[in-house]
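Here you get one chain, nothing else, as structure tokens; it is the form predicted alone.
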Amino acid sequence: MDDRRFRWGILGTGRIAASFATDLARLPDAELVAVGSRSPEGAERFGQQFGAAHRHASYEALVADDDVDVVYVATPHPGHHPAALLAIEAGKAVLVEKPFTVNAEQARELVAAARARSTFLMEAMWARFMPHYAHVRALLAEGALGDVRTVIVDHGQWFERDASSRLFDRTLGGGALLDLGIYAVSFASMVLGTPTRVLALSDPAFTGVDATTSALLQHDGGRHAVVTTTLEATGSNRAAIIGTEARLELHSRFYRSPTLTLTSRDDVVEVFEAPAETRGLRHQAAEVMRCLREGRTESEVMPLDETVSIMATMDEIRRQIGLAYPGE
């Protein structure tokens, strides 16, 4: 499998969707062969601006597709779910948009279903996958901040205030958590791990999604995370892990941004330049191709049970702030 190019197929056409086959086509060993819609006109549409061949009208007929080797579930939140299992189902590799799943209960059954096939899964957090991302857990992992003890990370987006719009729709899991806090949760979550106690608090949006959602979450040894997201307004977008060293810091936004600046005990500044991205969105699609080249199910860089414990989290942050889903 070396040499071979993977073929993918993309269920879902929305906004997310195209960015993922614009950037897939930077990469010389992955092919778009294939997009399923719930429309003819929606697959034929996708197909033609992006050069797919098969245009699939059913998510069914996409995953089916024997000209498939890997489907990219790109559908609005609660569609992960039944799509990718759909996908599992039929043996295919899969790469499910995050956040993963509305609720860890559905996350697990996914999890369940791609072990007991022995298929890969993997959570597309595409910033985990970021050149400078790489580089804070490499510091991370020498030691250059010493015991870390607060993680801080804001993440605030204006979006106009529109019913019809899916951020503020909760039939289709909106509200500022799962859009742009699991951002947060899971940088935490990659610095500190799973938390053993969540505090959170929240205000709504006026369709009763949360607009501005914030947690402490404790961890053993004493550590904090600090998490705070918004759809209302544009945030500092910024990360910081202190440690008893030094403290790291990402620039705005700190999700794709390539510089890093570390700051000893003594203020003695060294920053770093990763390698500049725009969305940077096919490094995820090379970490499921070098996984399935080393006959990997899932990726060491984002865990199946990481996944899980970051839906956890936010699972509780929902219990607490009164946010639940239809069908929950």
Ligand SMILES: NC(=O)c1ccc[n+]([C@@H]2O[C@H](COP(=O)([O-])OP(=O)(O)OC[C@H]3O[C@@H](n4cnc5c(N)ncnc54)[C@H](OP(=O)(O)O)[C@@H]3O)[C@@H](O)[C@H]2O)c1
The other form holds:
Amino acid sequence: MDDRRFRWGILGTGRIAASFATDLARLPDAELVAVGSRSPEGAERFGQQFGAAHRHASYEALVADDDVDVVYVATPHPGHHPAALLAIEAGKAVLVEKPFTVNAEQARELVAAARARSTFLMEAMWARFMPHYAHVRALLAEGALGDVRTVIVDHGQWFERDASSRLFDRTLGGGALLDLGIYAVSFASMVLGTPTRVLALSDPAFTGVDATTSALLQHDGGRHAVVTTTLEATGSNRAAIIGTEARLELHSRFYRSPTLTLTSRDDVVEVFEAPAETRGLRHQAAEVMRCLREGRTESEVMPLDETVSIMATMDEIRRQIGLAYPGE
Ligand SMILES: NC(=O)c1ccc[n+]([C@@H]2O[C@H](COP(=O)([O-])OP(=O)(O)OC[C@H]3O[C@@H](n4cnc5c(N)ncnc54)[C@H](OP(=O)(O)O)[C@@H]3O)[C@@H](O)[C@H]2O)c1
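Okay, that one was the form predicted alone. Can I see the form predicted together with this ligand too?
Now the full complex is given, and it begins with the chain already shown.
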């Protein structure tokens, strides 16, 4: 048995980095050894709080740390591409927060760099690795829904208007689509693959980034997805996959609720309960380590080509709603 332990380095010390460090501590085969921050104070504070012994005052120093096997990139979205590239070029395995990058071009560059170096790379779309999502995939694979016709997903959260928050800041990739809509687009992609046609609408927040965005995605075989997201209201945060034999509903919030309801065409209801979760960020880390143990450079649960395709769908939605970020 391969009982290797993997040594993690966390790049960026914000909210999600703290949640990830907390959940990582629950995995016996993972060890948090290092943290990298833009500032010595940030590295020191985070290192002390989560027991990371190596506290680097730059991202460059973190990726150069020989004691680090895997780097987890947890900066705001525009920082993902440069930081992940640094880590890839240093030969590290890399897990990159969602959205993987700001756009598909950046995503393609990271994928090409990782493939050129045969280094592991994965998008940290943590929900993909939750037990209830695995159950969704199993039900689809066994044909429990018949032919899927429609996927409907809504992801809305209320955020206070705050010009200093990265969520509203265009220079930090703010807006509903990249932060929240990504969960809906990724879910639709998991079920239906790449759309052949996209129709999008949006209304802006007070800073000009998107506040409420909706899209219709058309797929081959007469299949549709409806995705809608807002950062101005708490949504139902449910998802439904509607097939010719049955529909499968993921309860609120669809990306972390353990409950799934399968309703047959004749209204026979079956309820599935996955193990209850608190945050569930460790499952993606477990997947990284499983892949590394098996000598894989990417995960078949969140393949890199699919990550690029998801970013291309997001690009098309943004093109239609007229939302560009600095440098685009
Ligand atoms: N998986 C999830 O559920 C989830 C949830 C929330 C966010 N996220 C994703 O994780 C990423 C980070 O989100 P967050 O909410 O953790 O953000 P955050 O609290 O603002 O933290 C981001 C961290 O990145 C570093 N950073 C580098 N450049 C920065 C810049 N120009 N401005 C501000 N911080 C900068 C900072 O750490 P140092 O100063 O120490 O370098 C900062 O603490 C986003 O891409 C987001 O989409 C994922």
